[in-house]
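Presented below, as structure tokens, is a lone chain in the form predicted on its own.
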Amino acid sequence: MLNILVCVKQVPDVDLVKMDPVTGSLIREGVPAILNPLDGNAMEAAVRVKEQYGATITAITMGPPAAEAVLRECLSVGADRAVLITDRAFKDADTLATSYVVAKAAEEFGPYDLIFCGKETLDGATGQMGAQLAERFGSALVTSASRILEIDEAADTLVTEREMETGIETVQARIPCLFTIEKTNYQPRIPNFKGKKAARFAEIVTRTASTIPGLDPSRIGAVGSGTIVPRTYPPERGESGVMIDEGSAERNGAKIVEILAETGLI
């Protein structure tokens, strides 16, 4: 029977997120934490391979313990064990950080077949999880996979199907494999009332930096990141537009040429 990962982040509803003009950073009081929308759709194709082939599924996140909620959702549409890594230590952690923690944590259910993420998060949007996660498990990658075609266990291979800028390209892949999924077509699944309940009153595993094993706290939190993010900037707004109608293409042009010469630009 396969055993699968999927990792998930509890993110805030960006839409709802504004910016403090002064200090530059995300005001998150009184903003909804959602699942991140990517990352539902990884865990709906580790479900339809669990439906079809039979699988266990761990659902792992990082995050303060809140996130626990985003783990009782996974739970309630399939995933069998929900590990959350929460722990001031971790924070300011950038993907190279997180991407270490979660894989240090989640060797302790593995060693894992397939391993499955989103495309990318809402908040950060980097796209790097993936790639990092696949190195650190030493398992193939399989970067916007669409749709998992087969998976033959017995030669530890895989067929599927990504996305690519020109159109659909076929791939096949060693066992174990890493995927970032694509939401084109694992449409999350509502979850049952069986479900619901179930997952509510499931346990949560719950590691923190004192308590992985092997654990080196100096690539953790903001000592372990590579990078920092020091002030985020608000896009800058430019002069609104000025529509032209003068009645024909004619005068339209004639008046683009006026107003260029007028500001020096002809």
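For the two forms, the rigid core is made up of the largest set of C-alpha atoms that agree within 1.5 Å on superposition. This one's a predicted model, so the numbers in the text were calculated from it and none came from an experiment. Residue numbers count along the first chain shown, from 1. What changes on going to the form predicted in complex with flavin-adenine dinucleotide:
A movement of the C-alpha atom of residue 213 falling short of 2 angstroms is seen between these two forms when the two forms are aligned on their rigid core. Comparing the forms between these two forms on their rigid core, the Cα displacement of residue 241 reaches 2 Å or more.
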Given for the second form:
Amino acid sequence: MLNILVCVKQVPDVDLVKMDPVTGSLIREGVPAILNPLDGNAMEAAVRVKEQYGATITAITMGPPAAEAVLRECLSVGADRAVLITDRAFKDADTLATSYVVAKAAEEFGPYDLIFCGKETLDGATGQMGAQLAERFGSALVTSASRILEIDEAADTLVTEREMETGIETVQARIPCLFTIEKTNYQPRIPNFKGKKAARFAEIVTRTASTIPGLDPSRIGAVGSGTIVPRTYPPERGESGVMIDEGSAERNGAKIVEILAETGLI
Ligand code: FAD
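Alongside the form predicted on its own that was just displayed, please also present the structure of the form predicted in complex with flavin-adenine dinucleotide.
After this comes the whole thing, all chains and molecules, with the earlier chain placed first.
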């Protein structure tokens, strides 16, 4: 049976996040946290593989204790195990430190045949985690995967499609393989009542810096990070445009010519 890992992240609903104009940091207080949307697609892709081929799915997240909620969401739609990695020692981690901790904690329930990530997150949006995790797991990597076509467990190979600007590419990869999933074909399902109820009472395996076997403290949190973000700020807005509505296309055209002439552009 396939052993699958799905990496998920709880993110603030960015549509509701505002930026503090003085400090330049995001105001997260009072903003609802949600499952990163593309991680919902990744979870759906994993569940479809489970339904077709049989699999055990472990969902994992590194985040604050409240991130337990997104793990319960994963359990409600088909994850068999949920792992929450949480500790103040992980604070200020960049992707280098985050991928190290996630991979180290996931080892306990591996090795994995397939690893699913979202293509990127709504908040950090570096899109680096998938590639870093593939490196740490020593797996093949298919980015922007849009459809898993076939898995041959006997031959340890699979065929998948990936989306590019110019079209669709078919890729054959060896197992183990990590996918960063596109949203195109994996619309997350709505959990049924039974799934929701089971998820509400399911055990969440919780790991901290001191309970992840072999974790090197010099590689976690700010100390283990290769980057810092000194400042975050909104882009400067250009001048807003002028709406032209003179009642007809001809009059609108004439008005545009008039404005261009006034400004000396024609
Ligand atoms: P991406 O690379 O865009 O994510 C791709 C995929 O990786 C996701 O779709 C998901 O499948 C998986 N993934 C991403 N994050 C996780 C996760 N946490 N657990 C499991 N799977 C995951 N964040 C904080 O909350 N507090 C901080 O103090 C903090 N400090 C930071 C400092 C720096 C310098 C930087 C660069 C980032 C910091 N972050 C912090 C952000 C946090 O470390 C990143 O969000 C995290 O490393 C993932 O990066 P990303 O969001 O760009 O993920």
